[in-house]
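Heads up, the chain below is alone and in the form predicted alone; it's given as structure tokens.
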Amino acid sequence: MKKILYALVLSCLFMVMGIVSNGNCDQAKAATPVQKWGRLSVKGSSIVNQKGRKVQLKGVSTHGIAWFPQYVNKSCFKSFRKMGVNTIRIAFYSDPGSGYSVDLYKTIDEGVQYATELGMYVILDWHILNDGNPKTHQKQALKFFTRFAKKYKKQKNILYEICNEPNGNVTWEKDIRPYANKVIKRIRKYDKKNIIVVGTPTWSQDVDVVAEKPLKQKNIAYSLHFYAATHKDWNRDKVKKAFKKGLPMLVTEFSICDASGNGGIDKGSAGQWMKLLKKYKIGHVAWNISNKNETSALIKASCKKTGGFTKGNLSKSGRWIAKWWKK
């Protein structure tokens, strides 16, 4: 009788262990960023998850995919996810002189596929830079976002960044706001829910100006860019003012060197930036995934790999930034 009871106890114990084990496996499978947070939205001055709780996106941006398409691959994205990254930004330059080509739509689709398979968020970046004014290529922008909003409207991991860095003789009221209203209307024709990120004046620095008269649409966030060695207290003060006004911001591009993407690293200013972003729970996306011989490149210039990266493959900037992905 004792042997029978002992056997029954062992059987029950193994069953319980099996259930726990399977539960752990299920939890592990559900550990991707998108599975944990679901579709994101904007609530007040914050980006929140499907339950309305504040979240902080932590991401990496490709360089221009016309020049560095080799890093748009699943192994690359996965290696950054292992380091604590939950967001991939795909930089598609909007100016023909800077690599614009509809042939690159395939590369964007591949990037979205890999990020989606990995349960990561993906920012589709209409990368205005040399063209300065978002109105310059507005027709192309409308076609771009029509295509991708139609294709990805049902996905929960998509964010649309509609004008990377407006610059030059460009103002919020005269140029960016009317452009944004048109592009947002076009996106919302197909995708009613996913977040749209709008660039701000002066290379996406003047968030304080936008905070005085933001857009009226829902689920809109605003770009904030900084390069720590150039943008210091005066720029952080703009962020503080905008946040107090209730402006939802997302740092869709930053590095810890100067605004050229090169030069020396300013750890002091960078540390102040990261502490401020952590305090306000503002998401941040580091520039850039490449081994280009410049300070902002996240990969060592000597590293010839295009995926499977470890922290040892990262540049000095990459290693410093990576410490904040786990915090």
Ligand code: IDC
Given for the second form:
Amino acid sequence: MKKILYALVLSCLFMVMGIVSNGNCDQAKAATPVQKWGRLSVKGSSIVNQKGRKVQLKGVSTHGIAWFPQYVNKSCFKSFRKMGVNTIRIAFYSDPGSGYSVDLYKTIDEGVQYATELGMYVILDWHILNDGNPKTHQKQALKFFTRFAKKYKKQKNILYEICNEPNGNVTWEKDIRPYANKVIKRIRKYDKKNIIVVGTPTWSQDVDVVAEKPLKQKNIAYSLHFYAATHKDWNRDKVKKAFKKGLPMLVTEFSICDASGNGGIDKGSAGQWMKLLKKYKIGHVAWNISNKNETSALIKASCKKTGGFTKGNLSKSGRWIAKWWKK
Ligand code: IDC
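Shown: the form predicted alone; wanted: the form predicted in complex with the named molecule:
Entire complex below, previous chain first.
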């Protein structure tokens, strides 16, 4: 009898302990970025959460996924989330010379799945670069966005970036606007709500030009790219002008070295950029998740891991930028 009573008391105790620890566990599990903010939208010159409050996205971009697909994994994304990152950008180069291949759609799907499981936002980046005019591969772009908008239209965590960096003999009126109108129309056929980010002239620097005559559609933001050692006051002035005109901007790519993605770090200019972005609550996404021997690579060249990163695994630029993920 005594034994039975003893067993009963013990099992009750375990039950209570189980409930308590489960409860604690749920409490300890912090909400993910997407649980906190929900679907994003554009309101005036800002990106806002589902409650209409201004938010600042903080992200990291993959390198071209044709070259560094190994970093598209959950452990990699999770380790950046731990450091304060809420957004992953998946860079898909649109030019055959830079690894364009529809076979990589699978890698994109995997990336979206990992980011989604982790409650992170994900930017699908149609990465035009050597193909400076977005019209060059417009047909392929339409196919790309048809596929992904159809597939992800119900998800809250998707952003579409329709042309990374228009450059060369390309203008807003003649090239980018007509391209954007076509691609936006196509995406909106399926996905009515998620934000679409449009590239701006001269490698996504001329936000002031776009601010004079932005697009008419809703939920559109514009790309602003900078490499702090190259793009300085003259470029920040463009941003100030555009902001005053009410242009919603998102830094879908930046680094603190020069525009080659390499060279020295300019902490002075970088600090000015980050302060400006914080003041305006403009989100930023750092280039690039790789251990390539170039300054903009966020992982140290000597680090051979592809996930589970800690601050110690970050390169010099990675460590400098990581401070801003917590601010
Ligand atoms: C660079 C990569 C580099 C790669 C090169 C080739 O850092 O390793 O060899 O592309 O395409 C951009 C582009 C981005 C560039 C980056 C640095 O969007 O693709 O990546 N950059 O040059 N715009 C300004 C700088």
